[in-house]
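Quick heads-up: it's one chain on its own, the form predicted alone, in C-alpha cells.
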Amino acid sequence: MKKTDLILSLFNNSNLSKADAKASVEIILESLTQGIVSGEGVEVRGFGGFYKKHRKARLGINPKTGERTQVGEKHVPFFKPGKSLKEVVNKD
C-alpha cells in the first residue's frame, strides 16, 4: 500500500473530503517521524511501535570488491510490531 492508497482509504471511509484525508496523513507521518527523531519513539497499542535505534560502528566489506572499509555508527528507524498484529499477520 502507497501513500496515496492509504489517502483513498481513509477518504473512501469517512466523511473527510480528499484534501482533508490527504493532510490528516500527512499530519500522522510528520507526527511520527518527529516522535522518532526525538527518540521518545511513537507507540500504537496493538499496532507496534516506531523507535530509533543506535547501530555501533563495524567493519564492512563492499560484495563486489572484497575491500574492506570502516562503516560509522547512525541511527536507523525501526518498527516493532504489536502482539494483535503478529497474531493477524500469522493466521492461516
Contents of the next structure:
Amino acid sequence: MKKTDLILSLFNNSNLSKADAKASVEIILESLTQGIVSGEGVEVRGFGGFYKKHRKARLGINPKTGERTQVGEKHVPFFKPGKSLKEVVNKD
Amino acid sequence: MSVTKKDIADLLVEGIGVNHNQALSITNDFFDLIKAALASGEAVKLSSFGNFIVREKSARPGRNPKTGEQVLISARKVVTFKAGPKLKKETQLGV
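I've shown you the form predicted alone. Could you give me the structure of the form predicted together with its partner chain?
First the chain shown before, then all remaining chains and molecules of the complex.
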C-alpha cells in the first residue's frame, strides 16, 4: 500500500474531499515526524510508538576499502509496534 | 509529553477545518488502514516518511531470562519500520 492508496481509502471511508483526504495524510505524517524529531515521541494506542534513539559514535569500516573510519554519534527514528498490531499480523 | 491521537486530531481541526469528532475518526482510520494492510501481509510504503514491512521470523531456541529455562520461540511475523531518507535526515538534525 502506498500513500496514494491510503489517501484514496481515507477518501472512500469519509465525506472528505480528495484534497482534504490528501491534506489529512500529510498533516498526520508531519505530526509524526515532528513528534520523533523533537524527541517527545509519538504514542498511538493499539498501533505503536515512534521514538528517537541515540547511537553512540563508533569506529566503522568502509566495506569497499577496508579502511577504518570514525562514525559520529547520531539520532535515528525508531518504531515500536503496539500489542494489538503485533497480534493482528499473526492472526492467520 | 508524547504526541497522541488527540494532538494529531487537533492539528487536523486546525488544518482542514473539520470538527473534533471527524478529526478523531480520520486519525483512527489512518492507523486502522495501515494496520489492516499489514495484517494482510502487505507492506505499507509512505514516501517522505518510511516503510512498514511484515517480516517472517523463524522459530529459534530462547531462554527465559528470569528462570534460565530453555524454551522454543515459535515462528512468527513482526512489523518493522524503515525510516525514509527525509525522516532520517530531520531526526539527525533534530530541528
